[in-house]
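First, one chain by itself: the form predicted on its own, in structure tokens.
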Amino acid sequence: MTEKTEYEITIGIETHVQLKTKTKLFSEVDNDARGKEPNSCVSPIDYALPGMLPRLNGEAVKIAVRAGTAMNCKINPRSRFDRKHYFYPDSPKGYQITQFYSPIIGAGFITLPSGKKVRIEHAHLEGDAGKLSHFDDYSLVDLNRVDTPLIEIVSMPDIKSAAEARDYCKELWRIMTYADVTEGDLYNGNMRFDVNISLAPKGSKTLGTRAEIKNLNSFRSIERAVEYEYSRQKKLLDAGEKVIQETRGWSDATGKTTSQRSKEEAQDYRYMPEPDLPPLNLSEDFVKTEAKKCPALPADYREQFKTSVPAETLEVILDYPELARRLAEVESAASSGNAVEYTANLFASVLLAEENQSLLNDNLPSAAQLKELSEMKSKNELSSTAAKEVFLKLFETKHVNKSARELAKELNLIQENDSAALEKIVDKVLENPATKSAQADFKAGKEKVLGFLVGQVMKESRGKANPSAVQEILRKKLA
């Protein structure tokens, strides 16, 4: 019986972030097209209407700027557009405008969360291409996405594993919304991801054959699909047979990668220098300027946070940049740890809860009101049910201007925690009849009718009582 071979997996990855600008790379037409009428956020350049030159976007090359530096990338000062030749139905050009030769991003990396660098050869400028919508025996197109500005971030192939190239998505995506690169939503095509696969014997020096699966635009299909090509590759390899160099396409619905054509070579788009567009020349000074309004990032905040909460927590938030500043803030805001830590858990227990997870689209509670509920929980004035329920009520737009107390005392949930008042409470369960039995049984060594009698209390108290404090006094009474 032959042994089987063992298989190295090898991944890069091309990401097509959509800028954030209001109109497209090269002429001054709305940028943004969701709801609108197809073909109507077009211009005479988007549809190469003769005589029509195009016209760069500064503020495109501002964020491309931003983009570079939030990747530790080298910022080219000097690069160009060239024309990638090639005829297709959502191209009125019959070519797109990129940068081959010359990026205005050069190379880099980022760190993902479990401490991998995955280096970042280059990033380029571009316009996108229209969209097709196929039918039975028709095709439909919509040139409002052409010449939407891109950049196309193009990774080293240090993947070894479909979790790391999910990890690797998702962290490239919190640092392009965090750099406010990109709205980042992935729905609308904001990011679009291709991932090249190739599978090699373990210890070969030479990479295998790729495929490039194109337009993935969630994490679990990034993952899904390089664990079902890592699969059909294999079968191919050890059957004998040849892996092809193409590009598939990939379907959430059967869970399978499926041929489109074979994958074209650099030579089959016939780049040249385009013509009406002359070199793009950064200065130092502009480039250290852009470079300064890069915000906080991810790697930053695991970094501030490092002590104070616990790192699974400090994941679930960090899928939310806002969450993340405000968290910022209440640091700043109070005078001890607890109160982030408290804070990063409520947050994480909205986001968790599915129910709670459209507040997140209203006001957010202010550092003030957060550290204040963290203070109120930290004395005791509040049940941990009561905090949440305070809490969740702080997002409402009615409670914008309403302190964490004065929110506690209209809910009357604020606990007592006076030793007279709660003895006076404790005295009366323990003279009722109803509870003789549970008391017997306590001073007999049965530790578990404490709870029986705390929750006596509780109700005699309307909930108000502090329940740590209850306990301690029953516990005197009965000694």
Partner chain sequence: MDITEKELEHLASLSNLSLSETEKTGLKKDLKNIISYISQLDELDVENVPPTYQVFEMENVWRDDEIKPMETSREDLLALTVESFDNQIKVPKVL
Contents of the next structure:
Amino acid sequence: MTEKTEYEITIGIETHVQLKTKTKLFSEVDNDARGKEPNSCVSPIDYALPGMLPRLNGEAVKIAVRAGTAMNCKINPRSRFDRKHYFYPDSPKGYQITQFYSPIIGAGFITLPSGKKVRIEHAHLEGDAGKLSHFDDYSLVDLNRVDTPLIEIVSMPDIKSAAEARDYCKELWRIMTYADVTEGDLYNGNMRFDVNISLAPKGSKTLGTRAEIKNLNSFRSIERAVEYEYSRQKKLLDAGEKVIQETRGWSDATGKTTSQRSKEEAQDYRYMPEPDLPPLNLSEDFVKTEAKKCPALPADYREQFKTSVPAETLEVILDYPELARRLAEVESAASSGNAVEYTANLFASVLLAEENQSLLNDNLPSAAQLKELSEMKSKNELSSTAAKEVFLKLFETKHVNKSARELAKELNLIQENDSAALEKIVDKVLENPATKSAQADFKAGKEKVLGFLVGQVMKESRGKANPSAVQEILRKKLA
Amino acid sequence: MDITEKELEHLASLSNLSLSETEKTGLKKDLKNIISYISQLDELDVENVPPTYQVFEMENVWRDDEIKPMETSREDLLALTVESFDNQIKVPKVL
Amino acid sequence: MKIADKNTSAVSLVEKSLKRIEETKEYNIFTFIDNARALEKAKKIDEKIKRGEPVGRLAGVPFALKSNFLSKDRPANASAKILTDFPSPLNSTCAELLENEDAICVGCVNLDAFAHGSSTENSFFGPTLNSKDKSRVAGGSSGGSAVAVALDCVEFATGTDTGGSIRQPASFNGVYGIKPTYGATSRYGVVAMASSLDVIGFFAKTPSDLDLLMEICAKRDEKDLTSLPDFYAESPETFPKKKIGIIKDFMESEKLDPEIKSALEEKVASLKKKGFEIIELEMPTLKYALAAYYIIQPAEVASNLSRYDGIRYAFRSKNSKDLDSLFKNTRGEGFMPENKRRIMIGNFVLSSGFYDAYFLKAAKARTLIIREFNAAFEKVDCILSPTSPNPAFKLGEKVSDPVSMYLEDVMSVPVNLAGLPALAFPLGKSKSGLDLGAQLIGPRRSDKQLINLVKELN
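Structure of the form predicted in complex with its partner chain (previous: the form predicted on its own):
Now the complete complex, all chains and molecules, led by this one.
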């Protein structure tokens, strides 16, 4: 019985990203079939009638350039399309139009929040397949998704843990949504991840045999699937058995991966240059122009808020491009320093709190409103509870055109800080016979009755007095 | 170059063709002759010659991203299939 | 050709055409005859003419579509079982351009299934017979088109030329056939054979008719990204040099039929009289063109025929218990033997381990062939060449021996590999009364000059 070997896990990930174009990759048909009837977004080209020819969507080419730039990738000026042949009812032409021999996007890398770099091997344009649904003794074919534009992003095997796999996929998802490449709706399959996992003894020069888990579409399932696959392969290797190179499917329900197709009978796709589409030869200017259209990315915001917002707060916010963008607006609008950090906290701890998340669908307060709100808070014109209340109310459509101050006034939440006015109220309370005994107790050293007296003053001020200010005055007067 | 039974079976499955025994015997002979004919190319020196896949001078030919009315309706298309159900194409169960 | 006008009614032209089609039934030319629709359209055109309204440039002219052209509500079966029962839901660009000029489609004509062949014997509907000798082949793949024009069933017919499918049948039947520059005419809506080689062209009785048809159909089409910007109308009328090349290897080939050879030599002599300089060209790479062609073409054929799987349209095998047998039996029963050969060869040259040795090598050979033509066109305006080594051969003579059938294309395929225009024209008759033919090959975009030169030759 030899002692257990230590294994090193190596992970490479292929990501399919659906591009947010109006039309499909090769036909002038609506590309957004969500909630539409089966086969209602299918042209004769998608249906692969005889004699139909693909009509390349120029927007997909431009978006691919933007996506490549967002991943620090070289854009290959010369690229072309190829046919990948396989027979399946979801593939009307009997081949998929992809880029096998010369893809549009070359090598690059993305940087994870941890600072780790994961290299991109290449990425290419291709058309998506249709959908099958299975019944007892037949299957139904819906071709709505046929030739929805995709880019497939192939990473190098740089990923070393389940958590890192999750982080890579999540960061890639953020980059693609920030770069406006995709709607990024994981539930609807806008991004799908194929994860290749292999184990090898620590320090070994050669990689182990890999299994590929196909079609993962949530970060949680990616992490769980990798963890499961690690222990499955480790068990095999410990028992001296072989890992077979195969495609496996993940089930969230069982928390297991199961064998789908063994690569032994791997298909021969007979890639052939696509004769129906002229090649691409992109000028430097074209690439520059499209690259310039790429909006700020998570990495840019990390840099921008390095000093003003705590990392963990920012990471929460970065899941929502619109919040990151608004935060950047607040910074350029704000004079005082802490407006950004305060707004970041409102976003992270108030807006994104379970009970308020629904507000994300309502109208996000403007930079001006948020700036004013944080200034009122810092001037103690609003208590933190009051500030939160105003913040939440600002999401309501009816308040869109009000300034934070107007709304605070309307809600009667502005604190009384004017000490002269406060003293009047305090005196009024102290003159009230009902407080005499408490006053006596305090003078006798019973600290805790101060709370009662403050409460009385707050009541008298209808909540608008600043409690800390009130305390000071009481101490002075009862000294 | 002779075509073995196994190679013929492989090509038939790549081609997704069912072939009768007589077809197979015929094809074995024909493929052998055709392949030996096209193998003449081996005499040709193509070193450092770039391949030609298409014979026109055009590049970057693409269209705008605008939805246009389709030439056929869903009904036109589904009417062409042997069996449709619930606006989808019905096929034997895919395992 | 006769265009309908005040003196000649479209109806009379169509009736004459339909009568001829009836008289020539035994030649097995048509796969579909559209009497009712043709006559109805003819009546409409005559009424227009009566009312003095403007009509198209082809008003009332009866024509035939090769059965691999899609045209709305007509069967586009490509003479293949697997495409039977396929009423086309839309129009090919070419059919639409012709009908917009008020030409009248009287029906669809026979071809080798999916245009795979040089004799029209590989048709699901049986062979079309040669217009001069019923014991001989029509040529192919556009045999039906050539014979339909040769026997006066129609004024003109459409065709497709991937390796000679317009020029060879034209020469076998004594009519004119143009294979335009690759990309000059739109391939949209025409059943694809080999996409990088396919060209849509025409058969007619005079070069002037071909000129008019090119005026109408040689147009940029946004539905075909490989179609060229318009050039035909603006292209020069004649070639600059008055120098014509002949290919030594072709003229001296022992396969070349002596009667074709002497007919060509007469033509050369008459050209010299007309003041043309004849230059003999050494084109040593051309002898590899056929091998390269029979790699590239089957590869693209195998790919383009992948969509015929019985799922979405046309024929689906009844004997399918599961998806796999549905695919295999539909294709096994639906394709003709020659279709299957090409699919198998195509998948062989593309399969892993053979791609570089065959497909890639052929693509490089293609470059050398193009270079050889470019060099030739430095010296000459155009090239005069036999269309095929021999006149129409006997039915059944070659159909069982694919390689000898492929050798029919040896003089026509180089043109397709290089995407050049070529015009087949009659060269008189053999002693036995068979049609002889030759082709003129020009540089890309010289289609109009070729047509005008052939006019001059007559």
